[in-house]
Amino acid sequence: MTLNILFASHTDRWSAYEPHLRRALDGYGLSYSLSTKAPPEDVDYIVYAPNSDVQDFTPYTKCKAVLNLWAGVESVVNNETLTQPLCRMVDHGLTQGMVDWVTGHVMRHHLNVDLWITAQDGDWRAGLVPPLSSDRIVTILGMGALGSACASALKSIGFQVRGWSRRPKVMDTIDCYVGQDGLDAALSGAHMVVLLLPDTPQTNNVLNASTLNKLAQGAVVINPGRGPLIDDDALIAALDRDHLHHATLDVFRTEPLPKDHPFWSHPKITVTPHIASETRPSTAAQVIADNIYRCATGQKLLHLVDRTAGY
């Protein structure tokens, strides 16, 4: 049996994503249909984007699976129209991207990296020698796959690394808190914070005025998850007063962040256009076929999204 499968993005992406798809599909010897236009009553497969033009799912009544390309749900789990099972894109490129983009900025703050690139004028400055990594408490909000990874990784390195999420998560040598006590205590005293959270009702304006409080004096908060987890105006008041030292944002509430927007001017913040971590076709291929290959041989869907969480 032919099995067909709709590529639903932007069309600049389908030459990005054609051979790989087709490399990986062949692997697994099936036999398929791959295009980008198919009757909605034929296709068995929606590989998605869901800033694609297929916004109403009813028509595709034999489709078996939506797979997402993203990592992010948010703007296709709430379509009623969506009946069919939705699995998010979790791959190790795109988890290797997070991790080396966090690491990256976690060490640049711990190192103090900007006032060394910026003080080229003469003067000595000696004395200001950055604490070890073991002094250092980084709190990760969010331990899925991205959140895990990266929490091991700055664990390696040596920091004192703390996650919380809203389900019960344990990792070997990760102090892991859970629930609303849990992050009050996970966020207590923390020197830098790493969002990596999905955007769900819940988690809206998870750092706002009352949670920032209880950072440390003079922390740095990393934001590559999702804008709204913070609340833009609490955060500028953070930093304003200085109990913030910095805030590192590659994801904002309006994408692209608007030109007249207070954070692009802000002299404690900077500013990365959404480029922490990128679905890279060779690896998000691989796992599309992998999904593939298991739904039409009866075994179990990876990465299934749960509704009634959002992600």
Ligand code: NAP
The other form holds:
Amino acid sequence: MTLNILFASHTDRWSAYEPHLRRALDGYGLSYSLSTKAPPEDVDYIVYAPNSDVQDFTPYTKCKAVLNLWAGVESVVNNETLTQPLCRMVDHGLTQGMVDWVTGHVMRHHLNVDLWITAQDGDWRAGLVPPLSSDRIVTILGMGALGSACASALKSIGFQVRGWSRRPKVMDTIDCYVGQDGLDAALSGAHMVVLLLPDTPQTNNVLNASTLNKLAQGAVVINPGRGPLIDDDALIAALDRDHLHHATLDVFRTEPLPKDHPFWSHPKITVTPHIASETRPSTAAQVIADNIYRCATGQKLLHLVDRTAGY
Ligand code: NAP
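Moving from the form predicted alone to the form predicted together with the ligand:
Full complex below, order starting with the chain above.
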């Protein structure tokens, strides 16, 4: 039987994904038709990006799964027309990209790289030796696919790493916390906090005036998760009164970040344009093909979104 697979993403992604998807699907020996247009009632699987034209899933009556190309699902998870199983993207290329980005930005602040880039004025500033990584506490909020990989990488460099998640976790040499009390404990005295939580009603403003206050004086906030995780005004207030040293932000409540947003001109904020990591077609195609093969052969789908938890 031929499987009808619809690629429903932004039109410019088709040329990037098509060869990789075909190669990966061929590797499973599946008989399939893969296209950007198909009669909805014939479609078996939708390879999906939330910014595609497909917003009403009602006509896709025999669709067995919607396979999201993005890790974050906040813009599709509450779509009431979506009754089919929804899988999110867990891709080792995406994970490696996030580990690279988070490690780079943690090391920037750990080594005070900005100082040395600007301190080329002939003044021999002896004695400004950075502390050891083992003297720094880095807390990761969100210990899923991305957060736990970043935690392991930072631990292997030498940092003291704490993690916070919704359900209890056991990870060798990483202190793991859950719940509101756990959040306070995870943030208490931390020198850096990295946000890798999904955007859900429960995670909205997880960093606010009260939780920011738990961090060590001079702490750094790094947010590659989602904009609504942080109360923007509380963040600016904490930077302005020098409780925080810096914030590196990759994600925002409104994207693109409006040109007149105060984050752009704030001297203690670095803005990056949602580039921390992205799904890589070569590795993601393998994940998609694997899930289609699993479903077509009666196995359980991987990376299923829990619609009640919202991620
Ligand atoms: P994931 O595997 O689903 O992990 C999410 C983590 O957050 C899990 O540890 C989960 O806890 C925890 N969590 C969820 N709700 C919580 C709550 N109410 N309290 C405490 N912990 C909670 O997701 P992921 O693949 O690691 O991705 C994380 C996020 O990164 C995505 O949702 C997306 O927003 C963002 N992202 C950004 C970029 C970028 O370029 N900036 C790229 C990719 C992804 P449990 O472990 O207990 O479930």
